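Heads up, the chain below is alone and in the form predicted alone; it's given as structure tokens.
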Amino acid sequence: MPGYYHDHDLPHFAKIGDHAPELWRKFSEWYGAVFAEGALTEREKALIALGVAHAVQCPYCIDAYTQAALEKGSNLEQMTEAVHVASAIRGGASLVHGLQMRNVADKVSM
């Protein structure tokens, strides 16, 4: 069965801006001055979004970022450390809603 997303999709990201060409120009300068080298270089904003990518489990993203993070000089070793970065902050944000549901708990339980 073929997936919903598809990798030839990719490249053809900027139409989504053809009945909208005002928000996209906005979208699309906004976005590059994010990935810009300022405080942070390229190569580790590179590495940041492909955690986040991760964690937001968009196959688009984390196709764009791995080869952003190797264009931009990462490994293998520290792109690993990222996702697992973004795992455990993941994993972490899932636990600790377990707290919420604990005080709905001893509400209803008192």
Second form
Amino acid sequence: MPGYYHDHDLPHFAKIGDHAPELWRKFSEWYGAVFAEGALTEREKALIALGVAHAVQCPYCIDAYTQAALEKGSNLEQMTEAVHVASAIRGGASLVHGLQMRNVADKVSM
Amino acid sequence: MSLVSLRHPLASTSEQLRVLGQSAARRKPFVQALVESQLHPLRATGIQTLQVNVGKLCNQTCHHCHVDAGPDRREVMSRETAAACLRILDEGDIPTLDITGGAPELNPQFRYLVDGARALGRHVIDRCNLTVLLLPSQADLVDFLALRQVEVICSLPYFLADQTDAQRGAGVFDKSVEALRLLNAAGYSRPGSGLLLNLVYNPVGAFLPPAQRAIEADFRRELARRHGIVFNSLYTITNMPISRFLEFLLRSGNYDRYMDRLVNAYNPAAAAGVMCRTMLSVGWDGQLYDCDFNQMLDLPVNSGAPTHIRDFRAADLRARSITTGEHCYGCTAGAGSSCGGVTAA
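Switching from the form predicted alone: structure of the form predicted together with the partner chain?
Full complex below, order starting with the chain above.
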């Protein structure tokens, strides 16, 4: 499905609020608070978001948080490590389910 | 090579202004942003800094340079114009002389300006690209600067080689580190020396700078840990969408997105603190400008006040209205940007 995601869509994210303005308001307020500096720095949060963006494979999020990570002063070395963290969790999550596979196999096997 | 030597269309300031003008047609014009912030017309509040651009000659050809400077450029300030700058300092109360370029140290009038301003008791800033300090012809430059207590503000876009070299040329990072070590060895940024060594960060690409405080902490930690280098402060500067950086934006397909980013990040507090309100910029030929960026766009002061250093009258210039354009969004985005870093708290 070529051309399913477009750069020019992202700035219109707020259109989602057209038919549920109160939900959008709550989301926006919460979202802003989440990314504000707190116990974690804004840069750390941007790197987490970048990793999660790859885990959920959201093109908009990858675009936005690559830009955000750079604007928080991160470099490609750090950003690549963040993507590896996400990938390791994804890969590890698959692999650890091998225990379920083994449990099932043990149960049904003689 | 410079855009001028390449005969690139963007070497023409009218072409740059045409591109930026198209931006105004598609986005909120900068003047409108000022009006909505109750800052229009933008006015100077005094002249705390005389920033003198002594010319476009440089030993580097950085990819983002707003001056389009390089070894192939020959525009340099004359002794007569430099003398006029010193006369302004002598006759008035402007406390700081800020010398920039190109590589200002390569201009024959650089040391004359420094000595003259220091003799008048003025604070002097040298905007230094660092590698110039390693040129054989400048072997005594570090000592010259240190003896005269010149503040050195150095360009170093990142604390790693890849990013620095991508913007400023192959091998520049290693040379910059060597030059910073020379400055430290001469006493710069050492306690009690009074010698100020400040760094300038600017993004290596089409994005805004990080929080100044955060990236300064990174630079301090990493330059000390990796290279044993110390410095006083770091200033973040946003890349202005003019000259070579404009060429990069257009060539890489980033122009519209970058302009959207600047316009959407307009910050009234940053606009209120822009540097043009407290400085006056002098071109290599003596022409007066509100800032170095206007200078590179051939937009001289346009408030009815004199437009050349030989006709300088402080009373006419210290509260002048400032010439603005779409490029000014570069100084008002986010925390703001100036030759001294962020402009909003």
